[in-house]
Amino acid sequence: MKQAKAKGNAIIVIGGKWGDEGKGKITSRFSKNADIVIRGTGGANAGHTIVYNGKKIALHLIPGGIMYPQTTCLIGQGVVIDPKILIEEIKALEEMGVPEVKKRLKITGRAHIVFPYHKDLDGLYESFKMDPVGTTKRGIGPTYMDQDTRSGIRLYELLQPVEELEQLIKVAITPHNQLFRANNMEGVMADAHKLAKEYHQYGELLRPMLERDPDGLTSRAYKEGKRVVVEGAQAFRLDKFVGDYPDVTSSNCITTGTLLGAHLSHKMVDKVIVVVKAHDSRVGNGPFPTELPAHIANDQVISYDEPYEGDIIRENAHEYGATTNRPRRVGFFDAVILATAKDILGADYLCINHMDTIGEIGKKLGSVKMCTSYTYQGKLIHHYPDDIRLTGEIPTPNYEEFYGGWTIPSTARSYDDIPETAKEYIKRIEEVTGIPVKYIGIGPDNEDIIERDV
């Protein structure tokens, strides 16, 4: 039998470099219109803030989609569950009068729970390492960890009879528990029964938003050719595969792990949209070629009289993290690495939000640079180099300038309203990545944003 084949029609936005572009930004753009909107990858290690009658909420778990009325919100199965976190959000979008939360939103029962242990674990294993990664100390990788070593909890065992739930809680914390005694942390060791008991309730408080055919949920979207728009979390170089290994997140947040843990196939995409700032950033350990001096130590700002780039860029733009609060190393904007992650992408457009921060950034400081390519090993290279960690050495940026900086009215609405500096800029980012520019940020809103014709 021949069957009609679907037109993809999911939008996948991922972050270009390492995450905090304003992903929410322009998934809020799609999510107006959208059916379904799915979080795919990650856990309470990512954050976004989404606006809803004029009040704010960060949410760490739950798509941002879930401000319009008309969606249903996925949470899928690549994603690790802190269901108190769940549920607080939850009870915070109710109580800002967004409706019908729990019957829009959908979690997948094989999600895994991150447990207080994990979080336990997460600071531990951070303290053995010569070079510590930063994380969230969320729980995250351990929770994953658990994952692969076929011990971790998902929210289907939640709902067993609690003394089925302690059985496989004791199993899971066997080993966790002989190592918190092995470094003097008795105080922490988990207690299988008391766990149980309290997670089995926040699994029947998370029990009707239970989805037990997600992938017929987007398989049914695609097929009907509904709306779906995909939440990537973390980005690029924070993936555990593709990124700056050991300094990445726990999971696959690249296109393809978005995907899968969003319970979709690459038939089902319409267009990857990859987002990223006018400027660099980054929170926690790892290398970056183009960061600038700032007055940052032991993720605090210490004080100075006069300020260095970084300091400036980060003041202008606000360079704090949504879920740490931790002040962002900062640099100028790298068209190498996106060049690099292009293809591996699959990207078919780029957003690039704070062209209106930088372009007033480059007035104070006089110009704006662009790195266009590395010396590295005594050569000229253009893409970004594999063996890092291996040599030692950290590529050197070859930047452009872009001298004056410039100023983006409140009111540009289409690209013809953009100063022509501006325009170089952009038109330069497109040169040397291969990949389209179709959406500008302009300003802080949702609304701030330019759509062009590419």
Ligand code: IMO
The other form holds:
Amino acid sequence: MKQAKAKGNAIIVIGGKWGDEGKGKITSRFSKNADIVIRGTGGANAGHTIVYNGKKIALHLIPGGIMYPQTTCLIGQGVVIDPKILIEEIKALEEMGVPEVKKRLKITGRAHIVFPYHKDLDGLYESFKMDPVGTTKRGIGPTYMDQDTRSGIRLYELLQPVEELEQLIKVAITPHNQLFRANNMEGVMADAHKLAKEYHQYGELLRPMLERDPDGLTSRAYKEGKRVVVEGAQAFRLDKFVGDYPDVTSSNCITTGTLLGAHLSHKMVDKVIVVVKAHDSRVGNGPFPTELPAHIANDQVISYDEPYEGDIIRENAHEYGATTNRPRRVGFFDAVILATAKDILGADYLCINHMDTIGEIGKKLGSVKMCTSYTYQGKLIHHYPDDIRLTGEIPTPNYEEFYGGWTIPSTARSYDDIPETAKEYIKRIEEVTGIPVKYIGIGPDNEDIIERDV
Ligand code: GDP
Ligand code: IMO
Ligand code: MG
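Can I have the other form now, the form predicted in complex with this ligand, not the form predicted alone?
Full complex below, order starting with the chain above.
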């Protein structure tokens, strides 16, 4: 028997660090010629900034590829959906003039639904912890938790008659309400009857977009050689298995988890593009070896006279969360994490965004640095250690210094248009990570990307 096809046709975009690398931008760029664009993991914890007709919008659930009128966009089975946010997002896109949103958007019936009690639980679990994760409080963890205990409610369940939905919600909320009661949170205890009525209505609004055969959709796309783009959410170090557990999200957001969430098999993959910025950022708690000091306390910028290096990077790169508006922690580029990520992500190419910004930052700081190895347990190492919980030590970065201070003209469209100093920075990233840099971001717009022959 002959195989249908030797090679897949899907481009998978995955975050290489702690999120907010500019996945939305590069995915939208790839979606320009795509047939199908899929979100596979996470929920409204993600905030993916795209620019449509010169206007910026941060999308939380709908793939950015929706802005191109030939695309079909799928919200896949790995995504947890807050229907209120989704309905608002559909409306916002329609108001922006994006054509036929409801016709082109498909939602798998298997996607789990985020209810208000999940958000209350998110806050409650955080309050129990000595070291909170610093979640987005979007109810992500508790919704996946209900999926695991098999009391979750999916879009399919939302569409059942309201009385049946009420019964399902009753079962789901029983342990949660006991927990709320035990913590004097009677005020947020969920009322199955009210929720069933309200959420059934949301289900009905989403019904026209229900996709009953999501595996068939991707299978046909594969066989017919259609162009598929997958918009990863979150990132390598936020993956619940391989990331900085417990300071992670509650999904598997590396390549393999994203494929499952997006209804794809490994055979359907053409290329994996790992996205990073030319500096690093993290929002929420957890280890961040190259983090620089900044005037941030309790997720707020506090007033200061003299900025620290971290303040300079944050302000130049506008590092404020697209979902929560929290100031992001920032640091110099860590190439060691990417060297560690290369094989587990199956990285084919790197996209480095914010090459414009790091040039400007270099002007302000006099130079920029890159972490190319760590000192850990008294030794020089070239990978991210797995046992930092055991040793209690966060690896110390060893830096190489670069001139920085370059200006990349916004009109630059080829690699030749980039200053030599910036090329040296890119070359060093390739040497340390072993991943070719094919895409270079020089601004927030979809067109602000240089594609290079590698
Ligand atoms: P995502 O979650 O990975 O999609 O990234 P976010 O949208 O949360 O954060 C990325 C931020 O960087 C957004 O504000 C983008 O508009 C911006 N951005 C992306 N690429 C570039 C770039 O190459 N240069 C500049 N200056 N900004 C960029
Ligand atoms: P995108 O797709 C940055 C972080 C949160 C917190 C941890 C757990 O825009 O890159 P959660 O609410 O998921 O339980 O929070 O994960 N986090 C992100 N940080 N970008 C994201 O998404 C994130 N999604 C979750 O800040 O530290
Ligand atoms: Mg983001």
